[in-house]
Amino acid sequence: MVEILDSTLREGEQTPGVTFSVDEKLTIASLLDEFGVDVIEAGHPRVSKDIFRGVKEISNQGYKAEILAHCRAMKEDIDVARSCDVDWVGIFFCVSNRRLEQQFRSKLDEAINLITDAIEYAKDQGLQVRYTPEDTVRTEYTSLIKVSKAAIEAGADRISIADTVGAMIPIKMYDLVKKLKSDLKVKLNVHCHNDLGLATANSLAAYDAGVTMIDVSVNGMGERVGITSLSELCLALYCIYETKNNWKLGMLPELSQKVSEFSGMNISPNTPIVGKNAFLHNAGLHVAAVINNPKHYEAFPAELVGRKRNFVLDKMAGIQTIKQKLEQMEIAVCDDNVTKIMHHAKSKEKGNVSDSEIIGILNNSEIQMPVFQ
């Protein structure tokens, strides 16, 4: 059984020039509890006084999920996240040769210290934690191996495979995960962000191979362009790998349109599941084997998301999207209506037909009617 962390309040809060509001959180905070996420990482609570409040306030909803607070490898953040009564802390240090030269000057001996007092310090406070090697995918493999067992004999309860800078593809994310698998004996998380927009895929690769628990956020949001997004991935989980879970699929477009109105962020018409065209058929053949079956072109139906398939009315339209529509209008549907309409489609460059189009031709008697080849 795969489990959920959302970090839309975290993650998501990150995504340039995006804040929510603590009553913002509650209600999505509330939302995501509903919809049955696992965990709900709540936020870093040292970085500001309204995080604080919003991350303890959330902890003390009596939500079914566990909540989680982000830290750096310091006992003052630590502190804070207990006093905001989390059920879990997010400790990350990167190890990486790279950044422990470059940014901490620092050696891998002594990060590793840092990083295994403070999970050691959260561990007596009664938390659980979990340790992310931040860039755990570009971190040198023998780096890693020795940061993520000290961390382990050090109490760590899960290990998180970050992929911060959106940088790998789904063979090597699987591959990477295997190993790590076989080499430590802990239960593995995997956190992805979206820059190649390869985050769903290496998600699920990572599922593949052994984690079990994914990082996700509503519509993606997050640094830069953001991480694996919930519905892409809770979708892809349900309908190819038909895991039991109980989600509430059908909140998926409430939870998006919510986050959505909070954040100012649109939603583009093309996003999968939640989109505006994600149910939307325009290609005359489409819609007609849709009308005789929506599978034909439908991975999953609409009705499974809380959403309803429609159809365009363009110049790429076929006499059945046209019936359709007259049908959707209580217009009559005989040939002289399909005819006239057709050849109005047709003709029209740019834009979709609208229902006002249609009373309009349909009342014009003198309308010059065309021969079809």
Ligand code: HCA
Given for the second form:
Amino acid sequence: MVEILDSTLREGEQTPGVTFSVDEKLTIASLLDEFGVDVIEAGHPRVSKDIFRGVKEISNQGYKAEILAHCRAMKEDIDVARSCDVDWVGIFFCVSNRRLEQQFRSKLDEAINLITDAIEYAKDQGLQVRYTPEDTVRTEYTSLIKVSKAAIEAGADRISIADTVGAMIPIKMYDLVKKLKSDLKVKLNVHCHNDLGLATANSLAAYDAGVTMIDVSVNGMGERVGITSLSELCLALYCIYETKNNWKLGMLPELSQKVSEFSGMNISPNTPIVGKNAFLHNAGLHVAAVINNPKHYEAFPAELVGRKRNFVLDKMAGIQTIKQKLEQMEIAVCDDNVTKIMHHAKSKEKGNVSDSEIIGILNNSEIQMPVFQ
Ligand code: HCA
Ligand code: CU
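Can you swap the form predicted alone for the form predicted together with 3-hydroxy-3-carboxy-adipic acid?
Let us now look at the entire complex, which starts with that chain.
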């Protein structure tokens, strides 16, 4: 069974312009736990006092989910994470040539020593360890294998494959994970950024190739344009892969709304699953088919994710759209009324036909009727 790690409170709080209070974090964490994520990445406790407090309070709520703190490969970071009572530390350290030469001015072997010392230290403290060679997908493969093998030897429980800049495509991700899986005897995670809009697709490709844990965040929040979205990933896994997780999918709109409210970031109407338009049908042919059977134009039913389907009335409308609208408004569905509304809708170049327009048209018999062939 696939495991989900939600990083809304760590990666998500790295979204430009977004901060969460400790209370907001506790609300989000409770919802995530109830939804059924396996791990909550609660923050990097050495970043600030309130992040420390948030991680510690979340760790002590007795959630079903395990709690992970983000750490550099430093004993001081691990000590602080330990004092927050977390189950896991996620240690990240990039070993690509570019970073080793330019940023840290150190060599691969020196970096590996720092990484393995930190992992051994964390294991001695009774912590579970995820090691991420940051920017995994752009790191030279030999360095990747060398550092990962050393990390596993030092006790790392998981290695995470990070597409830190969102530069992957699904087929390359699949090949990389397959290769790593045959070269490393350890459980693999994946963490995909969305810079090319491919985060969910790349995460699924990694799952196809054998990763067992996938990082997500609510509304796909994170550095720059964020990472894989919790809703998108869970729906794809549930509907297409038929995974047997016990997720409360009906909670997704609430989770999304709460995070939107706390982050001040609106959910755009065309966001899959939780956006305003996700179950809103427009063209006359679509509406007629959906009234007959929603499956004609829905990949999964609105009810599965606690939503309702609805229809838009504008110049795209067909007879069924108008009939449905009149029914909703408890107005007689007779030929005369349908024709009047239809003519009005077809003559309107821009915008929807509002309820008050419908009432106005039906009350005003003087209205000019455009003629159609
Ligand atoms: C970061 C980068 C990171 C780390 C992922 C991880 C990435 O913000 O520190 O530690 O597993 O994308 O590489 O989010
Ligand atoms: Cu990231």
